[in-house]
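A single chain, nothing else alongside it, follows as structure tokens in the form predicted together with the ligand.
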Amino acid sequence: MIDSLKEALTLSPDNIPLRMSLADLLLADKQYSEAAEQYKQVLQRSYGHQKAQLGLAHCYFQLGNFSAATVVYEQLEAQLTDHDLLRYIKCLVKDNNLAKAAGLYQGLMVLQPAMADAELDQLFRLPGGGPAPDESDDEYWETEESMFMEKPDIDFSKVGGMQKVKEEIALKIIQPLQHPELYKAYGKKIGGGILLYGPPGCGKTFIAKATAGEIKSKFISIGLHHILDMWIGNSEKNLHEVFDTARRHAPCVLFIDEVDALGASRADLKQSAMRHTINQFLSEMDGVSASNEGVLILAATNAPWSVDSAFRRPGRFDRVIFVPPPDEASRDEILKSLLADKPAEQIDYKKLAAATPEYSGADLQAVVDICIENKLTESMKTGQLSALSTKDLLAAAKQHKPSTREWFGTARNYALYSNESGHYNDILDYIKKHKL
């Protein structure tokens, strides 16, 4: 086969597909120098041919020319297959670029644990080697190893109320992922971002996690501590690696919680380290270095006024959604969901929902927790375990003040005095309607 391809090429030396086949065969046959020669020939005739570049890097890797391989891989970082990525990581190790190698390897392990490599495991993760982490093992997800990944264990059915938010996410995130061909046919790019904002405890983080469970795509979450790490400079390269991991696994949802930590307040912006992080984030989001096609970005904040306005430009977070405190019907649903697996009598949810105006989802969670504590104390006295009742829950609600009003106090000032381009009209409408 190799011989006949060589012969064919003497007759038609510029036939690229033919030459690529020969190069690939030589590579598979472990004739690395010859394969490299053929890939170079392809590149002379077709500058920038990506498959040839990767083939050449593979040969360099096998021939022990790690720095040459690194140059190629670095350039094509966002497009690497898992196998190329693994070779790239090994090259970085040989080049003593351990920080970058560790970051990439951890990202790869989270998404593709089957790609585990004994040598790299030993170097980065498990002293003395050991089996690859099992994604279905709950303990694994509690370790730092899972870095920026979270295991989605809820879906929309667990989220009470929030109908409008669910619809927006379905329209902008779930449907594009499930029908990419449709969106392509209409020339609509799949990507971009949604920013969720509102009082704390009203389900922003919760619904983002549920989005992950709702779709069968990869989900990467960057929390506050990751952002701060980047800011302080503990992990400069992390941001780029997080985005690259998302791109490599498109379609993928990238969630940035407490994005205001990234935006900081206007006074903080003068700090150049922060400015640098923001700029890096924006250029990653704009896809300056690599295409973000198929990467959907979801962010949440309690303090939208602290989010740099540059985040809202078209193509960035161009959809901004207010997540209000749950209304009565939503509280009814949330309470049902919170009590679903608890020993409870027939509960009058209507009555409870009516008795808890201004309570956030987190407040309702607190009410249920208090109620359970009360019950436990009681049962220790009586020696009997009794189910939660409507009366118990109403009593618990009296012990916990709703937390959303305070947020509206702050929000009102921003909405009234710095509401350029009507960003916060939803807040004003809400305040008016509920006479806060």
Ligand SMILES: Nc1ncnc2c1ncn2[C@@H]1O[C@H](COP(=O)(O)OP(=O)(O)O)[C@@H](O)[C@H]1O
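Same protein, the form predicted alone this time rather than the form predicted together with the ligand?
There are no partners or other molecules in what follows, just the one chain.
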């Protein structure tokens, strides 16, 4: 049938029903790349053809091109069938848009419980599709605490560079614990919040963990998956329990990664459930139901412009600190640490650091990984262990471009045109200094 339709299309290439029949058959036969091409041909001849768009999105989904599928599904959200909606939700999860995915999945389960998906149930705290766990139970939290609580064995001495960031954290968090009587005399509470922002891979999580090690306190690290729950009210309950856990172990550093997802601007949210969660977050930070004395809240984001402005009010995240890519001295230290246990010749770290401007810590790790992969290939061919050299690492650096440039391209627009409060002056200073 497929061959017959292809032959027919050579005689009538603009026959849309014929081409759609071929595309649908290819899709059913799991020939996703060919089906996608046929759907594209339909869309070239009939712009906005809804069935072709959905078919193309389905092909993208099966091919693992989740971002492209998301774009199509987003445009047709109101017209999606239950199966298309489930695929859309999975695409959102793959793109790390968990907030919207949770809201859509919750709505789908209310209307069509038979569409339950085990993977999504587990992600949104519904193992086996059963009832949500009773998270007010002390036994549950005793088990949970061990999953995301630790006592770090690193401190600021392990953090290369970041002097300004360390000084800000010391003033806000460390010194109040070291001199409680002095702060008490001035009526200053021990605790508070700091929002760390900057390009990905520049050490925001590492500095948070080192802060806990510096004051020898417990460190609780949470992400969106610890909080979000598809059942109404459970996300707020989860958030309350996390803060309560931190209060029980004060002094304690509570670190919230990707806070822009949990503290998104309420003006941009259509799902009322997420608005309630954000309001609960604000309430917990204010210590409405219990004192946050001794709870040190650090949060990290790559997109500070997406965080609700209410979080930057004094008493919440009243310190917003820019974490830039490591400077040359810091890159020198990072490279030494990355290559410490690797077979290497005498490495010229200063030359390497000078050759990698704008590289984040994660970028430097990628450079070392590329170099090692090249050496492994060489060693397998010769049968001898080949040591890493400065020349090898410089060649690897040319293969990997710094990922921070894309971030600064986005940040520049916000710093230039949405900076009435001056929050992004540090970005402008960095761009000007480094001529980005």
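Here, rigid core means the biggest group of C-alpha atoms that superpose within 1.5 Å across both forms. It should be emphasised that the depicted structure is a prediction, and the values quoted were computed from it without experimental measurement. Numbering follows the first chain given and starts at 1.
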| said: Taking 2 Å as the cut-off, check whether the CA of residue 103 shifts that much or more between the two forms after a rigid core fit. | reply: yes
| query | Quick one: once the rigid core is lined up, does residue 24 have its C-alpha move by 2 Å or more between the two forms? | reply | yes
| message | Superposed on the rigid core, does the Cα of residue 175 end up 2 angstroms or more away between the two forms? | response | yes
| task | Mind pulling the C-alpha shift for residue 209 between the two forms, with the rigid core superposed, in Å? | result | 2.5
